[in-house]
Every structure is written in structure tokens, then in C-alpha cells.
Amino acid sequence: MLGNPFADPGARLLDAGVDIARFDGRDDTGTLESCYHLVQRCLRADQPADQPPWSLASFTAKWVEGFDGNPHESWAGSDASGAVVGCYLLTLPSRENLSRASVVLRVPPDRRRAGLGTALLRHCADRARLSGRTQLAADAWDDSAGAAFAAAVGATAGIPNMHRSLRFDDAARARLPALRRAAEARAAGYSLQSWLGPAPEELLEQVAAVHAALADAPRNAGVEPSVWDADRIRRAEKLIAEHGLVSHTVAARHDASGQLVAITQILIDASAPDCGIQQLTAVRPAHRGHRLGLLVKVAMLELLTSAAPNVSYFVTDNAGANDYMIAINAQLGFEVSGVTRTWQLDLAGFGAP
């Protein structure tokens, strides 16, 4: 990392008619808002209509604080008139996957196929290499302009990530009692509890242990799972609050041991209160086979019927190989809305002088 890249003359690049400069959204709110509106245009063009919009508060937190607390850089590309015509957010993992970086790179539909995306990507690749990274990853919807661009620059597509949505109407609610009875029939010896917002202090270590159960979830080759501890849970909760989101959590406790063994979490953005955004659903390996995943998800939907009555639909995503969670979502009535993949670019030689 450069000592002060905001003042470094090397932190600018004129390429393909675009001036690429790093910015700090805390101070440069004008550039931040320009990037926000640009990204919104891209999302409307590239993703399914059922995906929730980003609020300005959520976007600000992501581009100022980062998605996950890792080091990151925000860059904007401007044309000769000074208008922002592209941008990227580079994330540099600091605990796992230290040879990798990830990027959110956006060029609006009316400025594509003119070299702007390539200029931004070359610049981003150089920044990643400066931090010792050898691979760069980015997500794109299948059959989108982003997927076509990734393929064109030589990136490799990862496993499919299936996105689903559930219209939470009377028919969806009517399914819940029977599903809960079926789950409870297999879940003797377990009880439920829930909380709003951050996890209670006395449960932090147990919450981290359930998060760690995601280590065996399907993932792209070479990607290391996150290592969870109480500090990482608290940092994640801080970011959720900074993103303008409210979290609802339902957990299952093993009565004999007193330990939490399953968790599901839904986030709600105050600026889009009609949408529930599914975060993790995880069950510790020793307690699988008791339908706890279904039980906590059904209990969550029942909870939100009263706790968040404005929620009219939910969105979720799972790796295409995660048959267990996909089956649960199908029982609840979720329907496929689209597929994303993580594309991986080998930085050796890409964009190098």
C-alpha cells in the first residue's frame, strides 16, 4: 500500500480519455454521490428487477468503510468535462485470501464499449499488484455486460450462485404452519430464541462458532473460508449499522449443551422497508439432519410478520451446489431470479507495462 495515495502523483492515470483518481467519500461527497448515481444506473440495467436497490446510506458505508472491514480503495474516472464516467471499489483481504483482491467496477450503459472499462480495470490491476495480489475477482450476473466483459479480458468464471426471491403474500404465509410442524418433528431437544440488532454479549463466541460452520459451504476453487471470532462478529455488526441496515436474528439452541447451533439472519434497509435481505443461514455440522435450517427460517418469517410488517418480499442467494439450502428455499416458495458468478482474473501479465 502507498503511504498517502491521495497525494501521490502516481495515483492518477489518463487513459482512454478518462482521468482516474482516488477519492475519500468522507470528504469528497460530490464524487461519492456521482458514483452512487452511476452505480444505480448500472444496477437497473444489469440485475433482475426483484433485487433491492442500494440506498445512499448503504452505498456510502460500502465505499467509505468497505463491505467487510478489509482495506479498500475507492477510485473514480472522469472525462474531459469533469463528469464521473466510471468507478471502482478495490478490496484487499487482510485475514484470508491474501493473494487475492476483489473489485466492484462500474461503467454506465451509455459509456460502455469505448475503452473506459478496460482503462479502469488496468488501473485496478496495477493497484492490486502494488499490494502483492496475484488474482482479482469480481461478480457478474450471467448474460450481463459485466459477464461478457470479464470473459473478453480473460477472466475465468466460477461456480453459479443462484439468486431467489419470495413474494411474501398470503399463499407464502399459509405454507408456514405445516413447514414448522414438519421441522419441529425432527428438532426435538432444540429451542429457539431471537434478537434484534447486535448479538447479546454473552452469545458472541457461540454466534462466531455458528458462522464458522460456513467453512464447508461450496465455494470457488482456491478461495479460503473466513475465520470467525467475536471481534469479527462485532465488526460485521458495526458495518451493518453503518450501512443503514437493521438485523433480525433467529437461532436454535441445543437444550442439552446450552449451545447455539443454528442461525439465520435477515437485514432490512430503512430506505427499502419492503424487502428482507437474507444473510447467513448456518447449522453446526454435529447438529445437521434435524431440519434446523428449515426451522429457523420458518421462525424468521413468522417473526417478521409482526416485527417488520412492511416486508413484502425476500431475496436470497446460494451456491448452485448447496442442495440442502436450495431445497429449503424451494419449500418456502422462493423462485429463481438470476445467476451470478465470481470471475477470477490472473494478474500475471494483465495490464502490465
Ligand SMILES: CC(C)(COP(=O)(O)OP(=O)(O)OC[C@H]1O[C@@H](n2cnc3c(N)ncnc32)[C@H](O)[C@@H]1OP(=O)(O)O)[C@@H](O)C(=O)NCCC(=O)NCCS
The other form holds:
Amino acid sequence: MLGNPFADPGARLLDAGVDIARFDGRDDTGTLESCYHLVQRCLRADQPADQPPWSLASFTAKWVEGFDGNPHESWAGSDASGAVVGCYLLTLPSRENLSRASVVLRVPPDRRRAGLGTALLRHCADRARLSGRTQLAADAWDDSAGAAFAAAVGATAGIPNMHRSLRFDDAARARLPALRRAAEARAAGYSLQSWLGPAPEELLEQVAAVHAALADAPRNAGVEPSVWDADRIRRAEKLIAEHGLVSHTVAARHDASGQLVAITQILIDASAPDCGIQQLTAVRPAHRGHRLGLLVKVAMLELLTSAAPNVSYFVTDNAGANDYMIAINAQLGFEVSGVTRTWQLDLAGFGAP
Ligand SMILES: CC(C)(COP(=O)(O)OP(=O)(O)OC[C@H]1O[C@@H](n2cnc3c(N)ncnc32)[C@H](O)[C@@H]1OP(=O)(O)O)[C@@H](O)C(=O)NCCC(=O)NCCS
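Okay, that one was the form predicted on its own. Can I see the form predicted together with the ligand too?
Expanding to the full complex; the earlier chain stays at the top.
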């Protein structure tokens, strides 16, 4: 018998007066919803106004199932009255980056600067160390409380991740025909294909091969790229559906070899159908230089004009050094809305017992 995995070996009343307990959002929907509302208040305070809303369904899927099949733990901190005053979701990668963990840690605006964040982080660091992790990563918007907190606890800032948004109005639509002509002029010998939802079975291995092309996108030092195979694609698709998201994919095929060589994917939350959330855009290395990145993205915007007519804006993010992708987004009319970075904390040097 392993016993109850949610019995809390690490919880204790910490110096900031917070009682930290693990919860399973499948059974404990009260705590899950308290965390959801707490996170919503943080998002309103901390992120640019053009970021998409986050539905309870999607939050639940993330905090209950995780996103990439990785082991994860949800913890909530309560004050003496029992009110939830902070929470964190710790993810422990199980396929690559085995010495690393990542955390989403939140304290609501009206409870900040009282040591709760530090108490939760110490607890989280202990949990990560218990799983043999030596580095803990978290994302924060530049110039936010999260960035100041991360710097104060001794974490190191990673490369900038630029967030952009595109108001999908008549002016944006009017740019598409000329961009398509410009892309097609360099993309002879390639054809487009699109699908809604999961990839067709016969394309699965090829879709995984295009995802693998993301391995050379700029990323933080020491972080290993994800290894993509058919199983991981299917698991990601299942999670997308569980999150209440619908995916649209446009791909480019190399006519001569029949190979799928480029993909772009947009997710739309059924409960917020005005926003298109950009997922990957990737072109296999041997096929770069044919404007396929621009071609699939233009084709996606054209497709969604009819397939998802409620979408009025798109959000995307890329590493600041990803010049080619940024140039494509600039041509489409995307504008910068903010910058996030991944902060990395060396667990050996932080709050060890
Ligand atoms: C980051 C966050 C968890 C901090 O929670 P908190 O309870 O306010 O943290 P603490 O009170 O333990 O702060 C510890 C120290 O961090 C620094 N700090 C925290 N917020 C700060 C701010 N807004 N400005 C400057 N320094 C700040 C201070 O040095 C602080 O110590 P001090 O209050 O004695 O000066 C909270 O602001 C939050 O939820 N932000 C949004 C989520 C986020 O960005 N999370 C990513 C974290 S890496």
C-alpha cells in the first residue's frame, strides 16, 4: 500500500502563518475553484490587458491533469480562517529536463509583501528537491511583482519571450492577399492542407517530425528540447480537448517527396471564441527559405476568417531572438504587448534545510 498520495508529508505552519496542503482538484473542487479565482485576480493585476481570459475548464484541466503528461502537484496555502491565500502548481518533467522542475506560484494582490510567496516557494523547493530536482523555473512578466520577487529570492532571468497580439480587423485581413502572393512566389512545389482537431492518423509520424523542428528554436541555457513522437502528439491533442480548446492546423507538404514540412496551429477556447491562441509554427530545416512559415500563417488567418468568424484577435509569443518568426508576425501586423522570462532558481542555494 502506498497510502494516500495526498496525505501531506511536507505541510506545516510556516512563519508567514500559512498552512500549506496538497489537494486533488478532482475531488476537492472547492479548493480548486478558490485557486482559480485567486489566479484570475493575479492575472488581472499582473499581465497586459490583451491576454486571453482563462476559463475554469482549462484551468481545471491544467491543475488536475497537467499539460504534457508530466507528474505534477497542486498545493494551496490557507490562513488561520481557512481562506486560500496562495497556491502553486509544481511540474516535474519526466521525459527530458529531469533535473528541473517548474512552478506556477500565485499570491493575490491584496495579500502580497507579507512573506506568503516566500513561504510557498520554500515549501515548493522542498518538494522539488524530494524529487531529485536541482533547478526550479517559473515565468514572470518583466517589471511585475513576480519578476521583483524572483530577483529577490536569487533566481536568474532567462532570455526574453516577446508576447504579441494582432487585432484581426479589416485592415489586418486586407494585408493577407499581398502576403500570400509574396509567399507563394517562393513556395513553388509545396501544397497546403488543413485539419480541425486531432491530426489524421496517416499523418501522425510526419506531424511529430515537424514538431521536432522546434528543437532549434532559441531557448534558455541548459534546457533540453522536447522529444516528439506520435504518442506525445496524441497526448497533447487529448489534453487540448480536455482543456475545452479546439485546434486548427494548417500544414505545407513538399509535393516531390510527399513529406509534411511545415505546420502552424491555433487554439480557440470554446468559452472565449474571440481569441485565437497561436501554438507552434515550425518548418523542417531542409525546407526553410521558401516562405513556408509566412504561407501557413497567412493561410491560417484566411481559413479562420470563415471557419472561426468570431475570432477578433490573436496572441502569440516567441523568444526575442527568433528573428525569422518575429519578422513574419510583424508582416501580419502583430504588435508587442509585453515580455516574459523564465527565471531559474538553483535549489542547492535556496532555503535548503
Ligand atoms: C510573486 C508573488 C508570488 C510574490 O508573493 P508575495 O507574497 O508578495 O512574496 P513575499 O512577500 O514573500 O516577497 C518576498 C520578497 O520579494 C520581493 N518582492 C515581492 N514583490 C515585490 C514587488 N512588487 N516589488 C519589489 N519587490 C518585491 C521583496 O524583496 C519581498 O521582500 P520584502 O517585502 O521584505 O521587501 C506574487 O507577487 C504573485 O503572485 N505574483 C504573480 C505571479 C508571478 O509572477 N509568479 C511568478 C513568481 S517567479
